[in-house]
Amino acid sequence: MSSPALVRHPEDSMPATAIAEASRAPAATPLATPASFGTIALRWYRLNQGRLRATAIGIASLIAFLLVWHLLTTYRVVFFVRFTNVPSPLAVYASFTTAIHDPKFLMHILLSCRRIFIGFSLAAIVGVPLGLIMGRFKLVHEVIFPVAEVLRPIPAIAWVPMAIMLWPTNEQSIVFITFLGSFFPVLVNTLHGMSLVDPVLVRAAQCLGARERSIFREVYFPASLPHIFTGLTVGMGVAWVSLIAAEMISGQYGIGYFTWEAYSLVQYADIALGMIAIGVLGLGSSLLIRGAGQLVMPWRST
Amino acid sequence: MVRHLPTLSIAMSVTSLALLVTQPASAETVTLGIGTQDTTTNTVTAGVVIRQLRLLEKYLPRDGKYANIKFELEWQNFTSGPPVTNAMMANKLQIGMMGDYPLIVNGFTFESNPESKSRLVGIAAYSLSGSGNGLVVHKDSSYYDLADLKGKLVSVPFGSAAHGMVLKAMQDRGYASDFFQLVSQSPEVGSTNLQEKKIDAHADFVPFAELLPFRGFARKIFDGVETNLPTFHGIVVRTDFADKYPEVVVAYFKALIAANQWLREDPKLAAEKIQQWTGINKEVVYIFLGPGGNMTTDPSIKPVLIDAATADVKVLQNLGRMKEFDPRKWVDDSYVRKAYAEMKLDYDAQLASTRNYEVSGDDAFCKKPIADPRKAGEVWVDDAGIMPFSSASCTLGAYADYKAKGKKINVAYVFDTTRGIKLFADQAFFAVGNGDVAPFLLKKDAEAYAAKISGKVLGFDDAVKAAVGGGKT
């Protein structure tokens, strides 16, 4: 009985209340407790079968990944790709345990999260409205699109010298680079969402007497929301991708800086630790955005 | 679906290419990867000069077991040592060159490599007094000494030779570890940050402490000579390669010896060529590698350098960056010895000598031969070449004379009166009085000397005027 309780997700609000009700009910009729709990557990299991399966498979595949990594590095496998000097999971775990006792490591993570949060929020605040306006008004699109397309493919690391010169403080330069990383995916996906809005809906709204502002609010915005959220998810990913380039400037803190410094001292286990930390933080922030998406678009959640 | 095809074919061609490159021995072609640092001027004779003059091709063995082997040289350029170590660990490079601290990290990192170790097999260039590394501030700042930087933001590439210099300087002066706000920035990032005044000072290795002042926005306020701890750039090799092809490593050292000879035969031409190959200004190259320069090119592995490396290991251990490592066991001078023997040169004599080549010739302005090369000076006149002069006062006098004749002057060099390091004359402080013109790197040294000769401290332009007037202020 402990395992389903552990696996239960916080967002499973429906079954959770069901169970809460069920546990209140037996208080009145204690005799029925075992039977009713069994059926409820069964019902809960049936409802969440798919999700449980996905979680189980996900955990299994992560364990398999760690195991394969462990075996490849312990036996120093050389099969076209060479694992001779790749650090083992245990070595990375060892440097993780030392890092976790070091208050600096927490500082690295907190500062990076803050930078990503600010950069990403700015990108969303600027990118989404700009995309909506560009999608609606052709002239704005024609003016901005070419510039955006030229700037978009420039990799974050190439921006480092310019970012240093553009902004008065280093913190701003770093946030600027993460902003650039997430801005373009947000913009492009918002534009894409706008271009896919069914013109019939727009005409129908116009026939019903809707003004420009209402059409924006009631038709364009909700219709392009799925794409906006795709853009935000991708943008968040790219913000983390550009973190190492951004934090090369920092010279002191940040998980990207941590990874970079480990490279300059050739400490492979720390490099891997930094990579994994960025991966896990990236996953966490993507989950947050997906959660926000479900809140904003309840009609899409299953 | 359609999109997958080109990706697949690219992947295929890349893998087949990789297969071609990484399969030695079975065919007659052996790839030798050499990791250089072209912009780090004191390694150029071990890297870019050998490459451009095709010296290694000249000395590679061709007889015996090498009759059927064709060596394919793959030169790769990096801006710092750690990426070279990374590529050497991955066996993409077999020979690499870097500064003292990265070298130690290289040797230590290889300890855990089951395929191969690394050995320090020779030296590219060294400075016994620790010159080459330096700390610069923005030229408009009011900092003239390390003490002025208390609590200020100072950046240095962590794990580099310059980092070692900063730590040693702090230790010497008894500064606490938080005396500066010390942060890690690569040369590229630190230079831009200094130019934008976002940091107060930047400490760096060759050539940045000279290059940034030369580019016009920085001033050097601390030179590695003040730490008096030797610094060097050296050459490391993978032992699996060296054991299999020892003659190739020997050939590499013959090429290095030839490159050093080429440099000293015509330092001006060498500086011009090196500028063309690496993008570092010839005037900056010359201050390091020219006569009386701040770096001595010498492949022999001197015990004093290994002692310095042992001291560096302690610094890294104190920082918690390293466990046990003994530099003495990591040195192998057999290849460079063999190269000396085969070229009929005396290795032991070279090992014992710590002499650089010096400024020499006759002073055409004061009309006398150069007696003390470390009191001399040089003026680089654009069309006439580099002219030697017997003293700082003669150098400045000649400078004014060339100016009056309307000649274009690239740069003038003088030597620090007490420390003997070569300086850009226009960056130096001059103690002038009683007919004496004494150049200094540091303002405080110049002030002390001026007090002694009851003269005063002048900048370059005023010192030139004073020199023309016969050393009076």
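Residue numbers count along the first chain shown, from 1. In this text, all values refer to a predicted model and were calculated from it rather than measured experimentally. Rigid core: the largest C-alpha set superposing within 1.5 Å between the two forms. First, how it differs from the form predicted on its own.
Residue 55 is not among the residues whose C-alpha shifts by 2 Å or more between these two forms once the rigid core is aligned; its shift stays under 2 Å.
After superposition on the rigid core, displacement of the C-alpha of residue 250 between these two forms amounts to 2 Å or more. Superposition on the rigid core between these two forms places the CA atom of residue 45 less than 2 Å from its counterpart.
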Contents of the next structure:
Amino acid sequence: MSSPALVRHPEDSMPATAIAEASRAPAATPLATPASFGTIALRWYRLNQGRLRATAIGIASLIAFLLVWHLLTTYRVVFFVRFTNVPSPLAVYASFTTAIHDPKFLMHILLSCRRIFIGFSLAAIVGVPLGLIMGRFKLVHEVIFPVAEVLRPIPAIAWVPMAIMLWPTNEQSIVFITFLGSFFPVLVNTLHGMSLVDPVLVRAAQCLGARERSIFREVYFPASLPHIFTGLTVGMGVAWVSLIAAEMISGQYGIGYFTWEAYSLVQYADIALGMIAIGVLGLGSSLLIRGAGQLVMPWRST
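The block above covers the form predicted in complex with the partner chain; next, return the form predicted on its own.
Chain alone follows, minus partners and molecules.
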């Protein structure tokens, strides 16, 4: 037997304010609408605004350079510098379209890249560890540094006759000159990075019980990495300078020999083409090193 006074509904036990709020609450929360393509593009533009601005300025400067070059060569301007025999950009482009289909031109580029890779890799493999050891151990520094300082100012061209006498083939002598050109910038910058390591960090690692190998790996090497990659970047540029000088003097193949041969044959457009190829190859090599530095040191990109 049931009575209305004994049967209680759930609503009867709720306060009046809770019932009012429940009645005002929406039935279901609407889903968030996805961002439109325009919103996403605007966000991307704001995040990359600085890079886009730098890219636009770089493209504009290149276009201005080509325009000035075209005007100076078209009107044969002579004002302290003679542009009477300088090829125009269109002539260089015509030479490029011809050379790009020539296997010999591609062989010149590939041989120069191979020499750079071998010489620069040897310089990095020898220069970085040697710089780290010289920066850590005073006795090693005192023994090697005077010899390195005497050899460092000698230009790469002066090494060409000695390299020909030292090595049995021209290929080995050119790689040796490329190695010397990039070795000393790598060594000096690595030494500079070791000299700037905070000694407080070294003492803190020693107090925590770190051994010499751990200190070397965890303190000295990471602290010297920015200077090491600076030396690698500078060394790559000097390596190209040394390679081109060696190829012009004693080489039979390579982009430097291609440029010098074009001068001997009075092919002015090929001279400019060789110079532009050297610049593009050097720029690409430096960009590869900087990209590797950003991968190894991600904290530097922030």
